[in-house]
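The chain below stands alone and is given as structure tokens, in the form predicted alone.
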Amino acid sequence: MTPADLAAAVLDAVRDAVEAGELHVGVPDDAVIERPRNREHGDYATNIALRLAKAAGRPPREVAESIAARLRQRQGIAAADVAGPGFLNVTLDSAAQGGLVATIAEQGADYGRTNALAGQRINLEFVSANPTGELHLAGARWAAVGDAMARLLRASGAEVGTEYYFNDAGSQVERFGRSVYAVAMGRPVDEDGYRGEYIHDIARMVLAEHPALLERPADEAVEVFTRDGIDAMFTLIKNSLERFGVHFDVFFNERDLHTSGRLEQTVQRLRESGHVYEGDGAMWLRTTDYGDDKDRVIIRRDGAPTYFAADLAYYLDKRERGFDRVVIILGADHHGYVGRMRALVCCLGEDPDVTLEIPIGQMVTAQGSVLSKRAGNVVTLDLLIDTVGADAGRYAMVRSSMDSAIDIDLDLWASRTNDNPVFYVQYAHARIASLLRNAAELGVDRGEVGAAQLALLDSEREGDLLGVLGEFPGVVTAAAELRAPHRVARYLEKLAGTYHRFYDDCRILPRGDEEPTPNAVPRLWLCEATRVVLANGLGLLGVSAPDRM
């Protein structure tokens, strides 16, 4: 019996009590099921009676007893006791508790997947770094977090489209092109230009394609350096993301907004909304009507659209592609953007509480001996991968809540010790895989999971492990709904620790000439269930689950 099964049983008991006339309440949509800290209080606890008592007009303990009486009659429930002010403690019989192993083994890669977000169409934009430089740690964090978030949303039933907004227009791109041209000409880069060895690399790449480019007029040469330089830079960014295991459904070019008529259509819709006015030769949007600190220019005096207009056009493009909700992951330096974008969306006549979501993430810094070898201690995504590997890099980036600043110790994440969280979790998976291979070599046949004596899984360590395994679907759903992939990472570390303690205390395979004990087969299936959950959880984070380490 899984926690979800028990929650359904609790709601059925409430429904039965209502139909019998003992409780006069509406049956809630859900029941909270938790593991009590003290195992003496049962396998699970619920506060359902406390939630219903006021509406029922009865003391919580009376409500709890009415529900408990019906739970005691259900197969798989050994005891249902009322505790404290009205908590309900439930103890499963050993067969029901062990049945979770069969559920996990039968569902395999699907265990943990739910339909909690079914029917939602979500556009998830992340990274979207300007193609004027290499991806650094901030981009690495949003790549790992965004990709994990997409996996979690899909695992919870949502339809998700992932997107990278490719800024190939505007002043930054123009400065980039001038910088590459200056380097190619052997001239100093402008004060506001881009510097770095990668600029020299891009200049050489463009000149290799256009050997006579420097003989052409400066304006023509800059245009080519800009166009080809941006293309080359973006190819490098895509290659870095590919190495990191991050794939996007759509790479959207900002320039398309300018050439497709989308900007003009958006401005026309804003005019029709009545929030546009003229002033100082520019076109303004009255965003102060919706809480912005000042109105925003959308068309400059020279007729060029501002990035506010482009952002709105891009938002509308996503909505008209059928997405119900637009989610944009941004760094802390964009915090002021949230209120402005919400006001802009309101001017379109839409409700940002329903259609827009902008999670803000905090800074990433790094330390470690590897940095002493590089001038300026600059950590690019490629350096992160080269130093600690894609698995450790991704895990390090998702392990902390987005709203927490993190300092990555590259030496720690490159180590093969239990102090390295990703190693600790991956080692648990590899340890189980090794155990299962050893069992096969010893001739211990697990057989079919349905035939295993799973009711024998009744020791304290086995119960602890079963309890953690049962939490996984709820963790996945909560992580998806709260946009919090770090919850999965912390859960996996808890599961790995619980498994290691079980392994240390519970003999599984025979030694020497011993015959397998009756517990061997059910414990092997418990190990297999743990391996499945570890693999599923790591997969949701985009991290591999190795069989050998």
Given for the second form:
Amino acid sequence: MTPADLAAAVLDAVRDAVEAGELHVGVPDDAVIERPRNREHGDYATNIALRLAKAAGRPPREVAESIAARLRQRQGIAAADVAGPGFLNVTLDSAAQGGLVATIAEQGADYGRTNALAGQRINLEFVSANPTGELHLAGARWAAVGDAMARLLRASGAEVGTEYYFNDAGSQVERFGRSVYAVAMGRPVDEDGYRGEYIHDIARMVLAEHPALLERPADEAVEVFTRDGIDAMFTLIKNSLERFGVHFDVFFNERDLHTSGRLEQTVQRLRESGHVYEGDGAMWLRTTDYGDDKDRVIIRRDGAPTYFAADLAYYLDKRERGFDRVVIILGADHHGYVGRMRALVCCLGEDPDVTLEIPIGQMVTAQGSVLSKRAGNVVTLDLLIDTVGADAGRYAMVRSSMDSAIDIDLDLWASRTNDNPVFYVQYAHARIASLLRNAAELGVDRGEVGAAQLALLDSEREGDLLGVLGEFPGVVTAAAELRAPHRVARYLEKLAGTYHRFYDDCRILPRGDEEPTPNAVPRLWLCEATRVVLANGLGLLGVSAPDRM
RNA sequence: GCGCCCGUAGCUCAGUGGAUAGAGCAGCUGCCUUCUAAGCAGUCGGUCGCAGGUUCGAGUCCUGCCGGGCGCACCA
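Same protein, different state: after the form predicted alone, show the form predicted in complex with the RNA.
Next comes the full complex, this chain leading.
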């Protein structure tokens, strides 16, 4: 019996009580089922009576008793007791508890998948770093978090499109082109230009394609250095993301918004909205109508659209491609964008509470700085991968809440010790895989899960492990709904710890010449179920689940 | 000045209004002739920044204050 099954049973009990006239309340949509910290409080606890008491107009303990009486008659439930102010503590019988192992073994890679977000079409944009430089730590964090979030949303039944907005128009790009040109000519880069070793690489790459480029007039050469330089930069960025295991469904070019007429259409639509006015030679949008702290320029005095105009056109493009929710992961250094974007969306006549969502992530440093003493430069995604590997890099980025600023300890994440959380979790998986190999060598065949005596899994440590395994689908759903992938990482650490304690306490395979105990087969299935959940969870984070370490 | 985020054990951080606030690390004491010791057990450690408020119940929600981070362009 899974917690979800129990929740359904609790709601059935409420429904019965209502129909019998014992309770006068509406039957709620869901019941919160918790694993109590104190195991004397049973296998599971629910606060449903506390939540219904006020509406029922009766003391919580009486409400709880009504529900408990019906729960006790259900198969699989060994006890249902009212405790404290009105908690309902439930103990499962060991067969129902062990049955979870069969559920997990049968569902395999599907265990943890739900339809909690079924029907939602979500566009998820992340990273979207300018193509004027390499991806650094912030890009790494949003790549890891965004990719994990996409996997979580999909596992919860949503239809998800991931996108990287490639900002290949505007003044920063021109500045980049001039910088590459200056480097190629052996001249100093402008005060406001881009520096760094990668600019030299880009210059070499462009020159390799156009050997005679430096003999052309400066403005022609700059144009080529800009266009081809941006393309080369983008190739480097994509390669880095590939090494990190992050894939995007769409790389969207800002330039296309300009050339396709989408931008003009958007401006026209804004004009018709009645929120537009002229001032100082520019075209403004009255975003203060919707709570922005100042109005925003849409078309600059020189006739060029601002990036707001492009962002809005991009938003509309996503909506017209059928996405009913536009999610954009941004770093805290861009959080000022949120209020503006919401106001812009309002000006289009849409409700940002429904169609727009902008999770803000806090800053990330390594060794206390965004600079690397080793490289004498910003810490790039490539440096992170070279130093700690893609698995540890992704895990480090995704194990903390987005709301927390984090500092990556490169020595810790590169270490192969139990201080390193990703090794702790991966080790549990490898340990199980090794155990299952040994079982096969010893000729201990665990057979079909349906034939295993799973009710034998009734010791304390086995119960603890079953309880944690049962939490997984709820953790995935909560992580998806709350846009909080770190919950999966924390859960995996808890699961790994619970498994190691079980392993330490419960002998599984026979030693020496002994015969296998009756516990061997059910315990092997419990190990396999744990392995499946570890693999599924690591998969949601884009981290590998090794069979050997 | 205004806005967003953070403040929980010595350190790094979990904690979707519920029962006695948790984990890892660091410290101390133990466990390998036996399935991976990259592991486990025990112990030490807290006015959940401060002060009010809402609630049967607040680390969690509201208000104010203190401290830190990040923003507040006709750059993106």
